[in-house]
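Next comes just one chain, in structure tokens: the form predicted alone.
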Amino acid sequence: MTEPVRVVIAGYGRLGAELARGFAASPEVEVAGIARRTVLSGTVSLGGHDVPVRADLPALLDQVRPRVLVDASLPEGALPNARAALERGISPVIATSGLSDAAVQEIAAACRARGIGGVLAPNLSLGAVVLMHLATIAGRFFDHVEIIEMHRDRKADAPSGTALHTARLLAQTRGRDFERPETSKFNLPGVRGGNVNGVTIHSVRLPGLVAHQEVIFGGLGQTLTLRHDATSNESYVPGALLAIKHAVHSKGLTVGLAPLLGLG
């Protein structure tokens, strides 16, 4: 039996905490440490073991020497965290949306230079990845499409990174913008949502939601609706485990989980 992959988790909010619990239940991964800005030092009990918690990520990486850093922090922390990992030859798995193109290019270049693997997966849900793949297929046959994305009321950004990525992927695969009907009279400003290459995006924020997305295609006398619902942050654990295994056995930065599923 192979040794479990030692990982450090950066960020211990809703996502980071759920990933930590899921990793603790997996024989493939060992949580060696947790970086959390609000705690100077301490421990968290996971799977019957006390895991060190530090605010200083570089010091934690030097202390526990993991093979992979799983970043579940905010976008502004993801790049510095990835730099700290890459400087130490540690593979980054970044589960954060909102990174700039320049940041992604920097991380990809560092992975190539050091000959190590990494994964940038703004959405770790396997179902969401499959939804985006199916949407690109449907997008070849419809001229009109709108996206409704729904998240919890405390989500800071809108639209979601997944919705933006879906819209851009649809337009890229289609090779041109979608058709977007013009509205001649607005009774409420902004009511038609945002526009990305002719794809209209609507954002819903309500307590009780986790992460949900509908992609609705319209054609003459018909509509086609694709929908994915993440009802718990547990849905991100299988994708995270897949990304960790890929990062360990690959070289260079892989963007998205689709290539890992044979879809991209």
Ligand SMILES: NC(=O)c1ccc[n+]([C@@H]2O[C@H](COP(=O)([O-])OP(=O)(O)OC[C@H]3O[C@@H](n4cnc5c(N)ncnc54)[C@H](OP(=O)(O)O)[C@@H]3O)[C@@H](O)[C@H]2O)c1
Contents of the next structure:
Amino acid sequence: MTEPVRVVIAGYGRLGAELARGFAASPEVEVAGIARRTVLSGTVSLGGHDVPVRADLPALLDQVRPRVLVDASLPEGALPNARAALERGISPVIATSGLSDAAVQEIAAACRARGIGGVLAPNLSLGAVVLMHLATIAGRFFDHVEIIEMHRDRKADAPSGTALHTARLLAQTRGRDFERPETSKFNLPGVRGGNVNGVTIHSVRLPGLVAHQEVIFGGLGQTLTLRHDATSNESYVPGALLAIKHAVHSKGLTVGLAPLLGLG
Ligand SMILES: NC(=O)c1ccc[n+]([C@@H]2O[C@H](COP(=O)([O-])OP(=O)(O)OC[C@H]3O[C@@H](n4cnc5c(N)ncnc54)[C@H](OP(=O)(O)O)[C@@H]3O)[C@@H](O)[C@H]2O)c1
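Can you switch from the form predicted alone and show the form predicted together with the named molecule instead?
Zooming out: every chain and molecule, the one shown earlier first.
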């Protein structure tokens, strides 16, 4: 039997805590430590073990020497956290979304220079990754498409990064913008949603929702609807485990989970 991969998780909010619970239930990964901003030191009980928690990520990495750093912090923390990992030869798996292009390029260059693997996975939900791939296939056969993304009421930003990425990917794959009929009279401002490359995006925010996306294609006398529903944050765990395994066995930074699923 192979040894579990030792990981440190940076960020113990909604995503980090869910991943920690999921990893604790997996024989493939061992959570060796947790970094969070506001807790100076302490422990968290995971799977019957006391796991150290520290605010000082570099010191935690030196203390527990993990093979992988899983970042589930915030965009401003992800780059310094990745630097701290890469300086120590630790593979970064970055689940945090919203990193700048410059940050991604720096992390990719550092992975290459050090000959170690890393994964940037702004969407860990395997179903959402498959949906995006299916949408790029459908997008070749339709000129009109709209996206409805639905999330919990307290989500800070809109539209979701996944909806934006889906819209850009659809236009990029077919090599031109989609057709978007002009509305000549608005009875309510904003009612037609946002426009990215001719793809209309609507954002729904309601209590009771988790993360849902519909991509609706329209053509002559027909529509085609693709839909993904994440019904709990557990949906992030299988993608994170896949990313960890890939980071350990690869070289360079892999962006997105699609290549890991043989989809891109
Ligand atoms: N890839 C995916 O599928 C996916 C899914 C969901 C969310 N996300 C992204 O993941 C990130 C976290 O989301 P969330 O909902 O878990 O946010 P959250 O609940 O606000 O949690 C953020 C956590 O990061 C910690 N933190 C902030 N800066 C840090 C730093 N420099 N070093 C270490 N820890 C730091 C915070 O610590 P304190 O609690 O001590 O302040 C908190 O525990 C966001 O970027 C979100 O968009 C990605």
